[in-house]
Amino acid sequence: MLDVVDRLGAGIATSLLGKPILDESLPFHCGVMGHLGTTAAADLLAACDTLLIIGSSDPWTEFYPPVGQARTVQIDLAARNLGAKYPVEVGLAGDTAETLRALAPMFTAAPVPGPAPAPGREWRSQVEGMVASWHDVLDSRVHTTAELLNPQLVVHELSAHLPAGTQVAVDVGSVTYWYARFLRLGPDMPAHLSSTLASMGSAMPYGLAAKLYRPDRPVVALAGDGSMQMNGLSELITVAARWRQWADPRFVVLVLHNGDLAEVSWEQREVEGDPRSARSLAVPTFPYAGYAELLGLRGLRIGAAREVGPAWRAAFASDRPCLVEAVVDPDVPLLPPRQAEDDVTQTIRALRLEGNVTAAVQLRQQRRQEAHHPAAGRPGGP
């Protein structure tokens, strides 16, 4: 695959399933798209005038090029996906692999590695000026401080400490967001992840399904306090039976404990301007490190940003599954990138009306970091 992008002198979003594939430190390595993907994944489909989409039927339809901008291709070897979630006007049927083979004769060859050649240099450059952009969007995000511990340095730190070979497993929330655009992976780290189903309470049962497959191998299973009171503290039990037959006993869990269930009070804000609801969306209070520790596993609670690296370099270096409970705000804002101002107005219309200062002062911050590095302009190329 990475022939052909060089071939092309392309640039490279992916699906949120799509994103351990390829290495997200590659400079035109754009990360997720859509809702809760990242600006240069939203730049790079806003300019580009050719779309290649292989073996991906991506939902967020709103953040594909606009219609008639971008000729387009699509590989899947489902003939049902070609062109049902954006016009195309090539559908190839067939194995992703096997295709990119026979069409690659059929690219104008660059030098593989190294710039693309004109005229694909000069979009080259712009996708890699995205890319940057978007690393200093989030090296703002993750160093803003919250009146609490900020989720998305919780999640960002933990990408220096995966082991090798980790396997990861995501739960559906807030979460997500924070794994998708904040989270990188290493070569041979496979993310396991409930995706379209949407299905809360995915990350224990998933991650102790790859431990089941593979002993010998980390598991790293990132989950909000809403899922974790929904199905994993019963999952923990299971965890603290089976440990002892793991050739390698390292399972960590990581709990973001904020009281809330932060993806649907952002949703209902930003799509229907309605204001938080207490009781409804409220998580009860519940000792998960302690518990950890009462099952007779390794239980760490943080609650500064100068915790995290230890506990993440306590937690690999335990001799048994650790829980590492982060004690995190709720406050911080799930901003779809380039949100437009309309929806942006309407959130904090919310915001006003729950009286959440606070979360309106950090998602005005995240705007204008977003504005700082504006996107891009014409299109440019695939």
Second form
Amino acid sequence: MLDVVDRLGAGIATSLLGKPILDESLPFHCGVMGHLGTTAAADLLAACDTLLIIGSSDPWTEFYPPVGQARTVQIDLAARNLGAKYPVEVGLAGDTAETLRALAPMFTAAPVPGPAPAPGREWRSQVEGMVASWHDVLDSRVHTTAELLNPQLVVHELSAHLPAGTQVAVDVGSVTYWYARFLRLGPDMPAHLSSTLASMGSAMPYGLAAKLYRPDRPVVALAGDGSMQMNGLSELITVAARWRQWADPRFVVLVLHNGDLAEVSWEQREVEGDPRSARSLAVPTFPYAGYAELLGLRGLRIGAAREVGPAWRAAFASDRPCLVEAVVDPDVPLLPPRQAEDDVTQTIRALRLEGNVTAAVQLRQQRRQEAHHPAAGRPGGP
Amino acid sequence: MRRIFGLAGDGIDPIVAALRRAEPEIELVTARHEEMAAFMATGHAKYTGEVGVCLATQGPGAIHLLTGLYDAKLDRRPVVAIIGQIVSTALGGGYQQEVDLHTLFKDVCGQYLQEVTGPEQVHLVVDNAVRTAIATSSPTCVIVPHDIQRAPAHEHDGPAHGIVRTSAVVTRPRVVPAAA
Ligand SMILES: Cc1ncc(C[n+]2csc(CCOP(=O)(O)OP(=O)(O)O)c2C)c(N)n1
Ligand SMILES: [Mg+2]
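Mind pulling up the form predicted in complex with the partner chain next to the form predicted on its own we just looked at?
Starting with the chain above, the whole complex follows.
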């Protein structure tokens, strides 16, 4: 895949399921595309003149290039997927590796790496600019401070603490966004989630399946408080019943304790323009870390930025499974990249009806962070 | 297959007992809720690339599997669900825990959904459930009525008229695009 990307001088964006496949630290890797993705991926798709879709059926159709802008080729093992999400000019039914191997020689030779910007490398340097812009936005997002702990920081900081070979399991909720945008997976770190069904309650059973498959590797499961109450708390009992049989007992569970079904709260505001239905979307409080301790596991409760690094260090140094309960801000917006101004205004209006000043302030802040790095080559850009 | 994810119930007592006899070659990993067992099977398929297997009892246990199986269907992963059913002599009689499992699983396990009607049929149904799950990367389902679970295993000789012998052979094709 990388050989073909290099020959084309292309940039990369992935679907949510595709995130673990290629190293996101590559300077031309724009990250995950779509509503929960990065500005770089949105910019890449909006500006590209050619699109090669490899094994992806990404559902966020509004993030694909405007029809007619990009000549599109799609590779998929299942012929029925070809052209099924986005109009393509050429469909290639085949195994990805086989197809790319057959295609590669048809593209020009790989450009020689070096500083001299050959004409064909102009686009690549544009892409690298998109990625650098996103990294700046990312940096300001994770370091934004408010009264309550920033969940983006919690997930971002985890990247630096993941032991080699960690298996990652992710739930559905705001944590899916933070995983997609801010978690940097190392090589050989499989990560899975309920992507197309997007069902809450997947992180704990996925984490258990991963652990039973490879008991010698650490597991980290990332979940919201709503998902933990739906079924994660019960499966923590399964962890407590089995961990003594594991060669590596580390099974780290992150619970984002925000007292809210936050993803739905933001959808209500953004998609419907309605104020959050406070009583319906509240998640009752619960002592997640205390409950872990009660089960004979380790429990850490954190609520401040300075506690995040030490908590991750302690969790992965623990001699038993460890639950990290991060009491975090429910008011951090899940702002999709490069959202139309009208949609942002609709969200702001909903927040005004709620009288939610802290969320509105943060939403404007996120927009400003994006505006500092306008998208090149698309409407509204420079 | 070394691991089956599930939760016991009197509708699958004979299968659970058979799994005990099969230890340690196969382990029944119990979840607190059948939905979690189905998610574990899907998770197993995702992390390992193998087939995930889950087991649930008739009626409510079977119903609980659905969400986890839909997860496998929508993300295209091979999972086999083995579920109990009330004794075949009482089917259609509005028996305790009787649920129309064919209707319930028809969509999610649309690629292969078969009820075993006699011990002679077990091998071929299990084999086809597994091979179909692999070939279509999707969940499949085997329904086993209680009396069939209790019947002595059938030793095959065959093939003969009406006796289908299968073998657990699975390989993957090389799929190369047609030259443009
Ligand atoms: C089984 C299921 N029920 C409902 C939903 C709708 N839904 C999507 S995200 C979400 C909120 C999740 O809340 P929580 O786990 O607390 O995470 P948060 O977004 O607050 O971080 C809900 C209810 C779903 N995706 N799956
Ligand atoms: Mg929550």
